[in-house]
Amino acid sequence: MRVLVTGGSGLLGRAVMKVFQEKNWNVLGTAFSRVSQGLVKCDLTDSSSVEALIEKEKPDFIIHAAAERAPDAVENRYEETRKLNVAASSHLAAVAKRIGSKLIYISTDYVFDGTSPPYRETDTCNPLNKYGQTKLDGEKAVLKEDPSACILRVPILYGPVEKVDESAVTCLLPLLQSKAPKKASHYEKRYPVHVRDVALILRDLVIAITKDKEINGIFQWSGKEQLTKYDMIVAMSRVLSLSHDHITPDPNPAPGAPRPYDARMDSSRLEALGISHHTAFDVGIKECLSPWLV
C-alpha cells in the first residue's frame, strides 16, 4: 500500500503517518514550513509541484490534511486560506482522479452553524466563519473534481504536540500553570478528538475501500464527550493535579470569529462499517499533557 499525506508534520498528519507506518505500508508525507525526516517539502499550492510529485509517487490513497486551519487566522487571511484549502485540495482531487489514486479529504464541524444537533452527512451546511466555508468548498471542489474520493469530518482535535499552542485544546494548559485570573469559554460545545483515534478511523476506511471500491463520500467522527473549554480545564485540572481556583467559567459566545454553539456530528455511517474509535478525554489529554508539566 502506499500512502501520501499531505500535512505531514502537523498534528494530524503525524499521528496518520505513525498509524500508517505501523501497518508496514509505504508513506509518504509532505510538508512546507516544517520539513524534517520522512517528509518531502512541497508547496500544494504549486500546481506543477504537486503534479509531479503524484506522478512520481503514484499512491494508492492521499490523505489530504494539510489545511490553514485557525478561524481566527483564516478571517485575516481569506483570500490566501482559499488558495490553499479550496483551489489546492480541487488540483489535488483532480490529479488524483487522473492516475488512480483513492483522495480522503479531512474536513470540519464548522461547516454547521451548530443550531440543530445531531448533524448527518446529508443535512444542510452553513459555515459561521471562513475558515467553515473554505472547507466547505473545499469538500465541494473535491467531489466536484472526482465523486469517488471521501470526506471525513472531524471536531476540534488534540494530541501529542510540538508545543502547547499547537492544539486548541492543549493550548488551555498554560492558563491553568499561569496561576492569574483568567476566563475559560463556558459557552460552544465541543467533542474533542484524539489525533490518534482518526488516524486509527484514517486506517480502517482505507482497508475497507480496499476492500469495496465503491465507497465514497462524506462520513463524520465525533468524540463521545461533549465539553465546553471550560470543561476541558477541569478536566485537564482533575489528571494534572493542578487547581484552577482561578479559572472562571464565561458563559458568552467565545471572542473572534464565530464559532457553532453545538456542531455535535452524527458518526453512524463510519460506525455501519464497523469503524470506531475513542479515546477518553481524561485519559487522552493526560498522556499528550504530562511531559510538559513543569
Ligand SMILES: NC(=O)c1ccc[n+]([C@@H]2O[C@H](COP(=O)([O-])OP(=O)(O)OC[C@H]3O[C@@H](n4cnc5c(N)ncnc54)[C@H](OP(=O)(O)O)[C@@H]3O)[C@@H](O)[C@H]2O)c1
The other form holds:
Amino acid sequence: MRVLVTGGSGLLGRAVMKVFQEKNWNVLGTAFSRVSQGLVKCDLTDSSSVEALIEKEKPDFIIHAAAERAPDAVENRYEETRKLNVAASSHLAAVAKRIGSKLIYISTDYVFDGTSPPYRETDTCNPLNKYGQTKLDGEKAVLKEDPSACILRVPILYGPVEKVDESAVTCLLPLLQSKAPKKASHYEKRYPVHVRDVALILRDLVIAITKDKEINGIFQWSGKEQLTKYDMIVAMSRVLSLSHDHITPDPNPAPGAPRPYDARMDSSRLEALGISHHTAFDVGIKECLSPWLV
Ligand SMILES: NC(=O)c1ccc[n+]([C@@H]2O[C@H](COP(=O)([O-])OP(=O)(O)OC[C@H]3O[C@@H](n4cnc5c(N)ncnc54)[C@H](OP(=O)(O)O)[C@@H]3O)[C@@H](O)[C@H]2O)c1
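Could the form predicted together with this ligand be shown next, to go alongside the form predicted alone?
After this comes the whole thing, all chains and molecules, with the earlier chain placed first.
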C-alpha cells in the first residue's frame, strides 16, 4: 500500500503517518515550511511540483490534510488561503483521478452554522466564517473533479504538539498555568477528537475502501463529549492537578471570526462500516499535556 499524506508535518498529518507506518504501509508525507526526516517538501499551490510528485510516487491513496486552518488567519488572508484550501485541493483531486489514486480530503465541522445539530453528511452547509467557506468550497471542488473521492469532516483536534499553542485545545494550558485572572469561552459547544483517533479512522477507511471500491463521498467523525473551552480547562485542571480558580466562564460568543454554536456531527455512516475510535478527553489530554508541565 502506497500512501501520500499532504500536511505530513502538521498536527493531524504526523499522527496519520505514524499510524499508517505501524501498518508497514509505504507512507510519504509532504511538508511546506517544516521539512524533516521522512517528509518531502512540496508547495501544493505549485501545480507542476504536485503533478511531478504524484506521477513519480503513484500512491494508492492520498490523505489530503494540508490546509490553512486558523479561522482568523483565513479572514485576513482570504484570497491567498483559497489558493491552498480550494484551488490546490481541486488540482490534487484532478491529478489523483488521472493517476488512479483515491483521495481522502480532510474537512471540518465549520461547514455548518451550528444552529440545528446534530448534522448529517447530507444536511445543508452554511459556513459562518471564511475558513469554513474555503473548506466547503474545497469539498465541492474535490467532488466535482473526482466524484469517487472521499471527504472526512472532523471537529476541533488535539494531540501531541510541537508547541503548546499548536492546537486550539492544548493552547489553553498556559491560561491554566498562569495565575492571572482570565475568562474562558463557555458558549460554543465543541466535540474534541484526539488526532490518533482520526488517524485510526482513516486507516480503517482505507482498509474498507480496498475491499469495496464503491465507497466514496462525505463521512463525518465527532468526539463523544460535549465541552466548551471552559469545560476543557476544568478537565485539564482535574487531570493535571492544577487550580482553575482564577478562570471564569465567559457566556459570550468567542471573539474573532464567528464560530458555530453547536456543530455536532452525526458519525453513523462511519459506524455503519464498523469504524469507531474514541479516546476519552481526560485520558487523551493528560497524555498530550503531561510533557509540557514544568
Ligand atoms: N486542527 C483542527 O482543530 C482541525 C479541526 C477540523 C478540521 N481540521 C482540518 O484537518 C486538516 C489538518 O489540520 P492540522 O490541524 O493538522 O493543520 P496544521 O497542523 O496547521 O498543518 C497544516 C499543514 O499544511 C501544510 N501546508 C501549509 N501550507 C502549505 C502549502 N502551501 N503547500 C503544502 N503544504 C502546506 C503545513 O506544512 P508546514 O507546517 O511544513 O508548513 C502543515 O503540514 C486540515 O485540512 C484542517 O482544515 C483541523
